[in-house]
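Coming up is one lone chain in structure tokens, specifically the form predicted alone.
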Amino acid sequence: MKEPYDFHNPNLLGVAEQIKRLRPLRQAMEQADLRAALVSSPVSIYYLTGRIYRGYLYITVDNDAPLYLVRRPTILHGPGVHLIAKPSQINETLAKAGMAVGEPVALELDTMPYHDAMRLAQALGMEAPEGNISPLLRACRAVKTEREKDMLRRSGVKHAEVYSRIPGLYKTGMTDIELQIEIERASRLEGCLGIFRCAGLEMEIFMGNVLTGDNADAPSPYDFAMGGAGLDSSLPVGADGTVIRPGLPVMVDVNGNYTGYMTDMTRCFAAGTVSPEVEKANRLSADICAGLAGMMAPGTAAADLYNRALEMAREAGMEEYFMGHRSHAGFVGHGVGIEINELPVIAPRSRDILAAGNAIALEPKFVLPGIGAVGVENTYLVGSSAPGELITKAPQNIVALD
């Protein structure tokens, strides 16, 4: 049983921690010119304090702790805590907790809607904001501290275990939509979180993705590596009810939410056998993997990941299928952590640089028209030297469902 967190201690990472977390950004507001920043997404937030609460978080560069603005909940207290009821009160908290008061505040202006980015600005005294914060979050966040690269091994793990319990699930004549809540099943009770974060606001999905036969082929409005036409036009991505036929591949790509920190991992497993251009597209995706692993370390480019994939597809012969068929995602990998599509991204025009810290998953897969989506996805971090070490240690070869 998990033991119960302190329910009103505002900083659940600790003081050690949250200061790994805070000078990098710090230091990057200073590198920006930005004196002040309010953060105020739940992901940031989670991110520097261990913690969802409603409110914000105020940070300087001249302070190494920050004020914790809450408006909710209310049982919060401790050191640097403030309850304020709405955003007029807030330069009133500052004044009253030291802070100077009526200079620049940065937003996080890439997740906040403009009606309120502009009341939160003028209730700083501000005609409209003045920075956005938002870049410099997503850039730290990319470098994961050992505490969040732990987390994100713990995940993997367990990720891994409740993968290999997948083909017991499995009963024959069953569509792609009953397997994918066995497994969600299986998930849960193993401990996943449920919830799938993503960056963006034009991205959504459930806990995941499961494809077979051609829906694999059908284009999705979502930037994710497949599409599928989903059960209804609201969520149109993933399982349609197909049933899962013999021969034919079913990619399973299901949450890794089992921390708060996400990894991202592939299998394809199959009833019956596969025909020899399913084994091909899958080995040649498990051998993509492994040579962009080792080309994973700091001060790469992004986009040579990318065009070494392409390359080997390519080589291969299979560079029409690469990345979809009838639509082709425009990336082979990504940085996950708290949301599932983080820096670096692994595209060509990428002007990303690998670091040490990041956690990377690569997805190389293929759509084979009338078959289905073949390839796997595995999580990497990158340490102070290539190759990268592999967090999603399931076999990564074809599993057998029957």
Second form
Number of protein chains: 2
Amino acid sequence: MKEPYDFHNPNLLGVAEQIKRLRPLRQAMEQADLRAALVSSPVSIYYLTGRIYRGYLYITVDNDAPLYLVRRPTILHGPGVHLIAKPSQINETLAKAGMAVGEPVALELDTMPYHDAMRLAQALGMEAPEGNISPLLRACRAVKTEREKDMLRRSGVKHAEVYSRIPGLYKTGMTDIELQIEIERASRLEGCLGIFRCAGLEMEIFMGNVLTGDNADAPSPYDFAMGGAGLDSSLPVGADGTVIRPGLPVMVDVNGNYTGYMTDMTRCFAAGTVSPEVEKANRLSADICAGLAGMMAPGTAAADLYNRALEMAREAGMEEYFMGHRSHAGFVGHGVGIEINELPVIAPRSRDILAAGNAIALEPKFVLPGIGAVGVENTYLVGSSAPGELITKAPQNIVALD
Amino acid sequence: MKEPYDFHNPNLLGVAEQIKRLRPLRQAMEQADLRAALVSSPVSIYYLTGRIYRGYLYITVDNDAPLYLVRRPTILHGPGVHLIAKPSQINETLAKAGMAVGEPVALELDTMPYHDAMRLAQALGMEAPEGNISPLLRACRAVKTEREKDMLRRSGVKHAEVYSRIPGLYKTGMTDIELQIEIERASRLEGCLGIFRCAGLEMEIFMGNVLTGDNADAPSPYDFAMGGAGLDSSLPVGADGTVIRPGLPVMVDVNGNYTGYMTDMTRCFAAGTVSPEVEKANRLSADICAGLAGMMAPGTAAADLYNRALEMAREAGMEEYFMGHRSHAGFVGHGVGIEINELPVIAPRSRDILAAGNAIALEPKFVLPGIGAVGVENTYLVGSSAPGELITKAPQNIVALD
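If the one shown is the form predicted alone, what is the structure of the form predicted in complex with a further copy of the same chain?
Let's see the whole complex now, leading with the same chain.
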């Protein structure tokens, strides 16, 4: 059997890296007066252990060594691992491990279903949940460690490599979805893991979004920057089978999850020559990215980035088309990492302040009626000073498909 | 713009079909003494309207016409549609529409995050959530209407069509993931929507599972019947890059979502000649499917199906390998529809009773050490009498790849 990673070790991060992630969380718990937390979502367990298991990670403010309460797979073993069959065994397991039992334990209340949260709280001896660890986890996850930044950089390299092959995938007469399917295949062959993790129930997507023509202007129920009607009413987003017409842009925004951490990148392609206004919109988008990247320093308000983007769009006379036309997205960027919708949020009312270690996707896009979506999206890492480090290095011009 | 469906109509089912789905739900609400419910998950909104929007569907026991409280897309209009910008507007909107306000309103408490449920309850004038509509929805969704059965049948036809092309996709020396990528592409070109909906946070998957060799015996944290190490610790399930060896089975269990309703189907393939024990295990699996299908009549206990499957495995001396070897799945089948894990659950402690209209996937599989996973999976519709209607009609033998 090929063993690409240690199947038995509950902590694939190693002790030092795990502590780098746990310490800021423990400090935040201290400040929020949360003494203990039980983490249970696949995403959070992956963040704090480097692997996914079914069960719980028990964290206290006092201790760098968490407990692994594992339901599946049962082959996990090592210091701190306790196999349990059901939540009702959590308290006895904690007591045996010398932990205080009966005190409030914070749960992931932003993602855990109500019914599960009530049952888990009761198994822990609480009448109802007390203490929400979700906002603290989200805040900590927004500041990437060096290892996480490397995983993002590696995703960015593969992501750009796949985009460089897109012109070779195009054939005259293709529809948006036919081109998307070839891009999906090229991505998977390059190592894309496929899964596209979004926090919450308000985003559903498959491998990303390829938009051309007026389909870009079809409003979607989801919280993505661009819409699209999709192929079926059961998944109303993205490509809808529109034939790619020469002279019209094709916007490609597909999954960059090559390492468990995903970059977000958009580029435009076209068969034949696009109109000057399309060139102008694309150049403006790249200019806004560069302008905002130049502001990416610790301490900058996320709202300032949004406002600058809107100002640049307005100065260019393009505000009407900025982030949509019939329907406008209320943001120009967002944090990325294990999920596509992390902090900070680059929006007018965002209170987020940029910090070193943030990974931020900027997507100042335009929807031109009768033409389609135009613009680029890049992922940046925030360092100790501006500008942000661009990690999605594909060329930003409109790339010829033929 | 191509308009594959009406972008403006909140109810794509039509009134008659919607009533067919709402009436059993309203009856169940009556019995559970729930007077009103607010449905909000994409899956439930799709079930009750045939489309996905962001917002709420307000249902009362007294009325066949629900209210559509729509946040996005704002282009929805028609009778019963009310655009709202935030949950705090729900009560005033309901009052304007002549609904009783301030009474308990059931929510989807099995899937809605705790934090959202608390906020929504408070917006509705309750201190905390009262009344859970999730189990009622799950029970109603388990009984498919004629239209839903047709959508499942159509998915089954396309699903089988794709499987028939798998031998043509194989090349000597391929790995499991390389073959999977070609199957993914063929599926997408046939119209597979890609998204693989699973209820809850305990299943994550991309397009399905291709397993060969001992990777089949690698335990996974997820609630799938079979495991696999996966390619990365961030998604520990499925293909792991094992080279497909002549004489060993390749189990293919990939996404059958062609219509919004998904069939579940597994078939085994092999290059070269497999051993008699592999042939025996595959035949036993098909025999168990046929045996259980013969019991599929309204009123049959789901647990009886499981017990019969286990008995047949035992009689054949294959119990040790039934539903896994190092780790065993605790079920042999499950309901399918909009999600892959619907009711009924075919498991030893299941209290589910089969009903006409159930769509059930049976997957009696075996993991043979040193060889891999063997067996078939089929989706059936339960009619007014046994046997169940097979809707995944690909040949059930081990199909030659070369």
